[in-house]
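Just the one chain here, the form predicted on its own, laid out as structure tokens.
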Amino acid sequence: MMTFKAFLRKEFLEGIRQYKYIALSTGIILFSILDPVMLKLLPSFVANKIPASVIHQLFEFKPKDALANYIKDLFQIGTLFIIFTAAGSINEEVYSQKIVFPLTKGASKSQIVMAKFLYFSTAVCLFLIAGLLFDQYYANLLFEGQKIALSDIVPVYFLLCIFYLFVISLTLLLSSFTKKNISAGILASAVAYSTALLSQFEKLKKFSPYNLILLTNDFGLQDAKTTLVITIMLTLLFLVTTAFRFNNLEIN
């Protein structure tokens, strides 16, 4: 337990020193403010090129449209910030030999993996709720139509958290199999984005973690059971495999 707490504290301090919180907040929160503002300004950007009547039809956004646009950008861009922030978690410890001293003091590799997962999960989930609340505020402020209620945000937040726990566990797994951060980041990005391709097939959609992103449009969990179970099982499988791989890595 001391190893777990010690590494959790170490990750927190390294997050400050290595500006990981700035990277995560940029990838998750920045778009929650920019997206509603950009959608509001979009008609004025094209005012000289498209007739006013057409602009009204094409760019009539409601608060929930702004939220959907934020979630889309979060997946397309925010996912990269999360992956590349976590990509060096295991391989840096091994190949920079920073892990040698804790191991000589009896540190447990499995607890180190869990501490890293909990650290990134907590940080990402905290930034996610902040991002959603910012987007709710600006979307409701800038657009006419049915407002986004806090009860709408709760299931969306839950689905996003489960999806990004999956992404973090995937990144830790691939970090344990690679020597470079960039390699782990590219591989994790390829797998995470490929889940979106899998969801294009109607019969396979519910088996793809990306379906959790699609289900945020429904503001509920009615059809999420199968995808939630599979995504949580994959997350646990990745964590167990990461711990197994880390335990079997030769460290000089």
Given for the second form:
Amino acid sequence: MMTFKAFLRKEFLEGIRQYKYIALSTGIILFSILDPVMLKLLPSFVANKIPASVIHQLFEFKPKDALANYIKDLFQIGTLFIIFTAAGSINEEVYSQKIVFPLTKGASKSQIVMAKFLYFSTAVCLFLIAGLLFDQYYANLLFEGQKIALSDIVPVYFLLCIFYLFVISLTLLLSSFTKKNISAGILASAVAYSTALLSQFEKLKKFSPYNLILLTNDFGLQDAKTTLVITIMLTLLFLVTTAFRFNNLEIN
Amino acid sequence: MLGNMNMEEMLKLLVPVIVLQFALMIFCLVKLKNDKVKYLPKWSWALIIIIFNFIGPILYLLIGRERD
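Requested next: the structure of the form predicted together with the partner chain (the form predicted on its own having been shown above).
Every component of the complex follows; first up is the chain already shown.
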């Protein structure tokens, strides 16, 4: 337990020193403010190109459309920020030989993996709730129509958290298999984005973690059971494999 | 509520985002001056930081810096 606590503290301090919080907060919170404003400004941007009568039909957004747009951008761009923030966490420890001293003092590798996972998960989940609340505020402020209630945000937040826990565990796993953070980041991005491809097939959709992102449009968890179970199982499997792989890595 | 806002008033909404972008850009350019970089030369990183709003500076912070 000492290793876990020590590494959690180390990750927190390193997060500040290496500006990981700036990257994560920018990737997650920025779009929550930018998206509703840009969506509101969109009709003005295209006003000269489209007849005024059509503009109202084409760009009649409701607060929930703004939220859906934020979640789409979060998946498309925010995921990259999250992946590249976590991509170097295992391989840099090993190949920069920072881990040698703690290991000679008896540090547990499994606890190191758990500490890293908990650190990234906590940071992402905290920024996610901040992002959703900002988006709710701006969407309700800027758009007419049925407002987004706090109770609408809760299932969306839950689904997003589970999806990003999956993404973090995947990134940690690939970080333990690669030597450079950029390779881990590219690989993890490829896998994370291919889950969206998988969900294009109706029969495979519920087995793809990306389905959790699609289900955020329903503002409920009714149809999410299978996808939730599979995503949580994959997350646990990735974490166990990361710990196993890290345990078997030769560290000079 | 904001249905009657004109373009100028709407753009005022973007001011916090624009300020944030400039602050991040300047912070990264100052860091770039003192840091050791990897993958690309310093001038390329400077271009990335300046051209790509938000993504450029964050990309530099995450993968462009040589860690101590």
